[in-house]
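Form predicted alone, single chain, as structure tokens, below.
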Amino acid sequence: MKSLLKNDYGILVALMFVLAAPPILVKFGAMNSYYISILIFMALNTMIAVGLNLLVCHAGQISLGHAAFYGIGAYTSAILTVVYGCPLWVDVIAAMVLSGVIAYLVGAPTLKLKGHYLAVATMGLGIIAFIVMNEWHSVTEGPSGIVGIPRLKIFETVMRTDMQVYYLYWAIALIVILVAINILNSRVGRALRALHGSETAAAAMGVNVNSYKLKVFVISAVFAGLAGSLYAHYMTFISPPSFGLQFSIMLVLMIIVGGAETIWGALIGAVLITSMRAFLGEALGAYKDYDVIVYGLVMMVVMIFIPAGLAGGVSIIARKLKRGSAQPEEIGA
């Protein structure tokens, strides 16, 4: 982990800026609750994007249905707290566990598929989950959604203000990032990179391909379930439209724009696309349904001109500059 963090001081500085900026802006009157809520959504999306980064960018398994696990986490927490009066934080753990269990049950047969077949299968999972949330009225309240979800609390302190939620959720997002970095620097991470390169070659080297694919799928689902649970406790109301196919596509766009070389690319993508989504909604007004066209154009531009994503592009430029500055020294020697 130390070597990875050493190469990412710039991203660490950016993360520190994200954490320090709100109180500074609030002090000078340049920040309101709307902008803080956008920063909170950045933290939630970062948690999901980090898990999806592990799955897609490092293990090479495409998923277009991660909004399903986000929704499973949200509805699990909502039902346990509102209907059954489950203690707070216990429902968060339950949401993560249920998301992981469903990912295991679905992933065991699904991950035997490859390429676009896997993408279509995971997209089908997302569609089925959305239909269940929308039609199972006796449990999910259907399109009306579930209201009255309590805010989280630490010991006896309820997270009532957006600023309290902001710090708590970004702290959790940072923990998720560090867990993902440790995974990548472990034996599991090396196995995932081998899978991404060639499943056949990885199997020939003794890597249990199906086992590792399933493990990373479950881990990414647990991260999404965690984010979904936190989303429910922040909004105090949930409904099916928040967990549709479009959000799954947005998550994939986050990791494409951010870049696949490091976990920090997921953070960059989540921050950029979340802010872009918020401000596009304001700018387009009545035409906000056309924002998908803008996202499509962004994806095309990135794939054509910056295929490694923003994080990867910065790394490539840094390496070129480093080589360029080293050449005169070599000539002088």
Contents of the next structure:
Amino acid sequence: MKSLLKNDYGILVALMFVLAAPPILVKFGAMNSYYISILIFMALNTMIAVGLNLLVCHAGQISLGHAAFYGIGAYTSAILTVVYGCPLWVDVIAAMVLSGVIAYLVGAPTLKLKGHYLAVATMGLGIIAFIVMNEWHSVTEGPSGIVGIPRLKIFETVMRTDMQVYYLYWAIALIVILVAINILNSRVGRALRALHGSETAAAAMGVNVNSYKLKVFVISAVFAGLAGSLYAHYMTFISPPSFGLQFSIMLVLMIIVGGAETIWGALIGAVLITSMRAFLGEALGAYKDYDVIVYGLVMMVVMIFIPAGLAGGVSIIARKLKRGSAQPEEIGA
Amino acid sequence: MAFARGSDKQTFDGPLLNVRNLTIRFGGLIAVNDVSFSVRSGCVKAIIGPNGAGKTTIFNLISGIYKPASGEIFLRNHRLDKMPMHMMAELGLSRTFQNVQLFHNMSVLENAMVGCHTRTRADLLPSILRTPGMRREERESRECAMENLEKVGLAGFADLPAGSLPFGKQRVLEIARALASDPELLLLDEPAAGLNTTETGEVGEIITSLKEKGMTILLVEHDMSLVMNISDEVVVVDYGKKIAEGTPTEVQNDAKVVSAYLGADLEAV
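The form predicted in complex with its partner chain is what I want next, because the block you gave corresponds to the form predicted alone; please supply it.
Let us now look at the entire complex, which starts with that chain.
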């Protein structure tokens, strides 16, 4: 087991077992079924965070507008299924494709520039997308949003219960993680990390820097579009506030808190921030709007004390324990 | 074939690298002024000159970091100066950097594996699906990277983070990374800068062994004993102009070169 956990694929298998636990807990009454819906949001946020982790942590390109792709995915699915009666799953693919195409159009001119232009451009995209969702009444229904989005089906089985959605969405999230792991452990992943290390040196080694930056940006947008589409199919109702700038910042928070070193930082960050969002809302009650301060504090604490993020922090602590203890085997076992 | 480069080695018999009338200005400063030279296949050529003479600028022009204001650069019959940098690597040009530019976020082995980038083809889809072809390429890249680490004596450090190597080893790793792309022309930008005598000696041995295997090398270097030991030919630049070219012995006896280095007035010599 220990050696298995050293390998990304091993962790993925272990994660599958962990994910089987909550439904069992619910069945035996040890866990409130309300938490299943939070776990579903964790799956969605994990999909986006994994894409963002590839883009920001491994390729070094910052996006402050990924909520836009999440929203584009959600609205594409909503409009296609509700207005045009598009077959289920086809709309999911369409949502991914449209997110990818828009990312391409935004990324192609901006990724050629060095520095923080992508961050500014994506932030602009996020603001524009938010305005379009609110104002283009004839298509998006404006602030009142779109209702009556159908739940997804597998063959003839409609995903009616949260438990069914939970299994389906986490299965998809695991596939997204697997795709990301495969990308990172390949020539493409090395090229991305290389251009993060030194664009000049990467180019000198034959890496087409602009093309790879664009590719990873499109992939991250496709993941966000997928999550958006699944979100729409789960909630069956969408409206603009879910896709604003605040959610984009929240996504960045996830990958910072989780840690940049590995793809697992995205998972840890998504799980942590999603639960914080759920529980802070309850805990703060009337002072709900002050949750932003808490997020700010969390970000500061993480950046000051564990700049490698939680995933990085855990491995650093593990290493220290190993070195500091006289019987390292006992701690490990 | 994954690991072969479509090359035109047989069809071209001019010099491997041909630099013609290269000029670049930075504002009012003419950093490189009408410099021409060529590098024959299998030859080790050094560009030397006092500090600020424009050596590294010439290097950056050849490797595409700067684009010349005028002049032409040819690798065989391919014009380099109109080409994006990553295409040059495809053609067989590989370089190291004066200020070491390793990928610090990656292991020593992975750094060398990036060197294999141009020799492999697996793109996104095969990588995501881990197709048999992609996995074979990965294996070949790993082997090729290991081979090149062995050549420079870094095989034992393969799994360490590149940033954790001592500076001398980092320089050598840059050479291994450049070699992994199986270059026709290797550009070494001050390979001995910042190294102590022992390390410089090691770099010298690596260059000599590459030369014995027939590698064509163009280098910029300050360490004169290293340059004079390993080079077949030397180009001397001063104030952006070529002032001499020839064998190490010829150049050492050139009056202009002596004055450039020792600052003596030409008339007084």
